[in-house]
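First comes one chain, alone, set out as structure tokens in the form predicted alone.
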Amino acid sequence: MGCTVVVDGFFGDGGKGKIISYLAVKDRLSICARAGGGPNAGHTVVREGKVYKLRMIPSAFTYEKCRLLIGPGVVINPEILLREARELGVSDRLGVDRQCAIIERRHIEADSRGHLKGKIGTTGSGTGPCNAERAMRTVRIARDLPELREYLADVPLEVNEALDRGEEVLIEGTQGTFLSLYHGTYPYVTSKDVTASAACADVGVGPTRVDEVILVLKAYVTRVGPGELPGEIPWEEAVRRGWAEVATVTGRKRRAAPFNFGLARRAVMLNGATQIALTKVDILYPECRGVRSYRELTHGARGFIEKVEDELGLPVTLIGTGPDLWEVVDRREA
């Protein structure tokens, strides 16, 4: 693998914290380095029926010889933060770059009232005052934080050194594609870029030091909050086809459309996707749920696999058909 970016490629919501926890156990990760925005984003990871949902934490804790680390393009909550850290018994592996953000009371007010918490429908989780402060180069980091002292680290050289060893690394992107605030449905988006790229320069790492770029799409889309989502259904159609879900930060229901084939290949574009990784797939096609052998999905399921692949020009290499993180089809070994 090399160094590997996990992206999402619509909207948040996708399934990166299964895939991310999968590929740790599976390639035996040295590093995860999560980028992107702060505890605005939640990652779900479940394993032998215990659900953990994370805000901070990289999702490749599941893999204990893994260094678990928060590159400084991250904003942290350092309660949050420490918190995850303590109840998955993380502390000894896991390290924050000196210059992480650091969010305070007076950003998380400021995310929810007015214009952030009205209008744009933020999490309130301080996340984009927080960045805004930090444009304006006033903001605390990490390294001003004595209870933060024990876990400072160096995120670009721990990366870039374990790369040049030949190491296996990958870098943690949050959110979706088209939150991103620069190619996303402004003004419905998050403070910060979320692409691949952005992700490589929220950890230190240039371009050609990537090896892969696994975009996660789920088989259909999701969004929640205010924002264009081509295709939407209602609520109840939603429940009918067990596409009703709520967001893993917010608890807040998630609106809901069939996969759209123009999006993900944008989101191709933008992102220089090099494999997809589709999820929930067991969702569209129940009588895939838990399958792990690419013959034994149904004939339906390689019939939409098989389109997303002649559609975006990549080949699907990871097909989640469960929540767990063993719920896999995975075609890298073919």
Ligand code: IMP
Contents of the next structure:
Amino acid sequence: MGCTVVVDGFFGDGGKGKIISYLAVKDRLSICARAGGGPNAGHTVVREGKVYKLRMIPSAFTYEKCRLLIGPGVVINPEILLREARELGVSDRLGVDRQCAIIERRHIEADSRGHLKGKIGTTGSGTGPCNAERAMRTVRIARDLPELREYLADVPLEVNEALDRGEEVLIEGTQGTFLSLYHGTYPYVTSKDVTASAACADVGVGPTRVDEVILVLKAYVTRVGPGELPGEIPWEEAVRRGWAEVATVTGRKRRAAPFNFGLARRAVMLNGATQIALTKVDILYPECRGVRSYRELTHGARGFIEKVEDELGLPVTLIGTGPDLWEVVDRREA
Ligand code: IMP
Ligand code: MG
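Let's compare: the form predicted alone is above, so bring in the form predicted in complex with the named molecule.
What follows is the entire complex, opening with the chain shown before.
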């Protein structure tokens, strides 16, 4: 496929981690370049029963030959990044762009009080204040830190050279379309644009180089923190439907609502999506759990998938049927 961008079409937590960890192994990715926010992100990967909660390391770590890069647009917390790299044993294939901004204690403190905590309900990770300071051009960047020296890389150059050689590159977005600073439910949004174009800019890839934009849509919508959520159902109802989720980074309850075709259509537009990954279909249709071929999906599930395709005018190429990275229907070759 060449260059693929993966972004979330709602409010994040749609299952990018699962989809990317699958694509990494299946497509033998050469590079996964992390774009988007910083350690405010929480991507969950499940492999052979083991659950990995990632905040900084690209979700494609599951393919042992995949180079794991962090683009210059991303803000990093070196402590979290290096700990995750050590725990996953991926330090030897990690590259951090020289220009990544560094989260410091004062950013975390600023993110944990005042209107950011009270009104916006941020993750408290320091990501927003760090981005603000980057805009002020006073923030320290990766090349200023001795502990990052051995990981420093020119991410745009590496990514574009890999594409020149015809290799498979995936750009990993974070958060979700409607948490975008530009396109989301302002002011209840994250501290930067997180749509596909921004993800490309974060890693230094120009728009003409992108081959596919996979929009990840969960079979129902969830949102952490305040801000509008059309069709929101009470927590007790979410529990009853199996939609009750708890946030990876903050442990907060995720608010829930049914799949929203209007938002999905707008997300397709904003991201220039070319395909849809529809995740957690097994939560709506439990008999589909673990299914790996389209014809084994239930009638109800196939009806839902066809409706998504009709309404959005795009193929649903990947269907999540469980948390494990192999629990997926892959229709790309069909
Ligand atoms: P911040 O990104 O920490 O500044 O938080 C701003 C808003 O975005 C809050 O409502 C957060 O709950 C939300 N948010 C940030 N990152 C994520 C994420 O990765 N998944 C879901 N919500 C997020
Ligand atoms: Mg998440």
